[in-house]
Amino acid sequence: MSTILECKGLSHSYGQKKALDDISFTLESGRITGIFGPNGSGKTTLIKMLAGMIHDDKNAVTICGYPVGAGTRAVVSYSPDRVMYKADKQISDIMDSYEIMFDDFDKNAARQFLDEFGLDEKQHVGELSKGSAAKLQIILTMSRKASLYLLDEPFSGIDPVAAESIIRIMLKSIPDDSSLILTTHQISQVEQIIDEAMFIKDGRLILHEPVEDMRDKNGKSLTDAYLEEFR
């Protein structure tokens, strides 16, 4: 395994009110990392700035040994908390844009996973449900051969069964050596495919562990662990 991600000190504050409060954490390839705190803890902050959608001006943090910015623009594929395309666009269109913007997004693995999921590119944003909405934002983000995928809360509103499609997309699409880190509040969706668990409280990294140490050390499960920590 080679290290992907490093972050040395991370710090970010909105006006008086920190975010993050000097977060450090490197993560190898191949990992599946799940972020996980309460509502403000800082865990869209952390991913926004590892996406480079809000400025890290210590360069605290690496990815691929380059700082956050156009150097990693090219190998992080980033999915925001929110569908972000508009209603009127029509899937087709979205999909040659990411080709235009992307050299690594893979227009006939997202054309089988559209076929897979039931939707078609001549849709229109504006036609699909919540969750087949975050199932497109998803198919095309993991449709890029990146090596870091970041996904912001992507069961955010949907049913149990969107969200499980949306895993199957997430397992089927990442390369060996890529990895990937998610938010999330549905624990009990992601439990079984999260390698590594970062907690998150008041924008400080409170705990950063592998799942099977956590199981093996302390005979809990993910959700229990979290429970303790946040109830």
Second form
Amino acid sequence: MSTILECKGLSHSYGQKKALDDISFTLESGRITGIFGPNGSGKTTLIKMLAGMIHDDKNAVTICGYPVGAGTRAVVSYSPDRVMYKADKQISDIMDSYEIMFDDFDKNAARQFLDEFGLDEKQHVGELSKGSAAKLQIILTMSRKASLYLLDEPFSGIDPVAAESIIRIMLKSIPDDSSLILTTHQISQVEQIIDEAMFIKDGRLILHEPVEDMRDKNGKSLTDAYLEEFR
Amino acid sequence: MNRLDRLEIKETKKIMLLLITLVAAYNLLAVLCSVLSNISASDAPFIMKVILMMISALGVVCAAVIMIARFYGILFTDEGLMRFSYPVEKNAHLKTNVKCGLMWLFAMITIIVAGLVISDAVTKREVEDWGAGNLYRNLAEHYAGNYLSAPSAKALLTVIICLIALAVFVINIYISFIFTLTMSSRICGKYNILQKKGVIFITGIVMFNIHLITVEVMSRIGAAFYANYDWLDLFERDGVFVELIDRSLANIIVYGITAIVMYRISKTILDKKLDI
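Complement to the form predicted on its own: the form predicted in complex with the partner chain:
Entire complex below, previous chain first.
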């Protein structure tokens, strides 16, 4: 295992409001990490900074040894918290864009997933239900052979069956030496699949532990630990 | 061509090729009207030609609006935000939009200019003798009539410099819109302003006033050159020649520099190195 992500003293403010406050952590390859916290705690800001969409002045984050930038965006696959494409956009057009922009995008794999989950390339984004749109976003993200996957709220507003499908796509397509970070409020749904958990409160990282250690040391499930911390 | 350029062309080529086809069709009809005006006693074909050329010029406006709207989408919409997850520098989106936007614009302008030149060349009506398409021929005759040496070469030089000035002006106008959007996005982001369209409107007003000042500066520079054309003896003191060259050169300098400055500031804003 090698260090795939290193974060040292990452901070960010929106005007006067501090969204992230001196966050430091490292992530090894081959790990699935869940980031948990209440609304407005800074999860999405953290994900966006790791994805390189929010500028990091101090180069506090390095991915595969390089500061976040155009180079790291080539090895990081990002899924936002909602489908960002216009309603009139065809799935095939979005796939063509991914094929042009990302060398590691596997169009055949994406097509297989689309077939498996009953989606048609010729469909427009506006025709999809919320669950189908979420699946599409995950299919596009996970069809890349990236070193780091960043999924922001992949289960937001979708039913448990669709959530299960999304987990299936995630586990099926993630390469062994790649890492995955996801943020979610559905802790019970991901507790069995994540290796590490991070708790963020008011922009500060208050816990970063392997889930197994949490269970063995404290005898608590992840859900119990979360409720205890944030109640 | 880099991959972002390829993507931009792929996403815009359908609508742009349609616009280009329409512009070409209107220009062809304008040429036909010029031919008809030679055999018809009525002014109708000439009037029709003018209307068709004006409509085809709208194609250029449509193309500019489409490309500027695409840049607005990159800065202010969710889909545009996703583009910042692409493996390119952030300012590459600016470069690509300006490159592709100007490419489509100049493709259409070239068709319109070609249409003007051809329709003025085929017409035998006196009223169209001084049309834009006959600029070179009329300048060459004028310079020859004023006993300038090498009148054809000087006429060609005048036309080329005027066309460059027109091109620089078009580039400046396009980059002004892009700059307005970039500045607006920075202001909205820095001060957490949600009324994005309001900020764009106000920034646009400010930019328009800056343009008025630029035009005034350009006119005064042009007038100063014209008043002091003694040092331009090599142009043999022909009024039309010197004035056209002077004003065009002043245009190129003033609009060229402001376009470069606006582009560089936009690039820096996108790289988030500049706090406004």
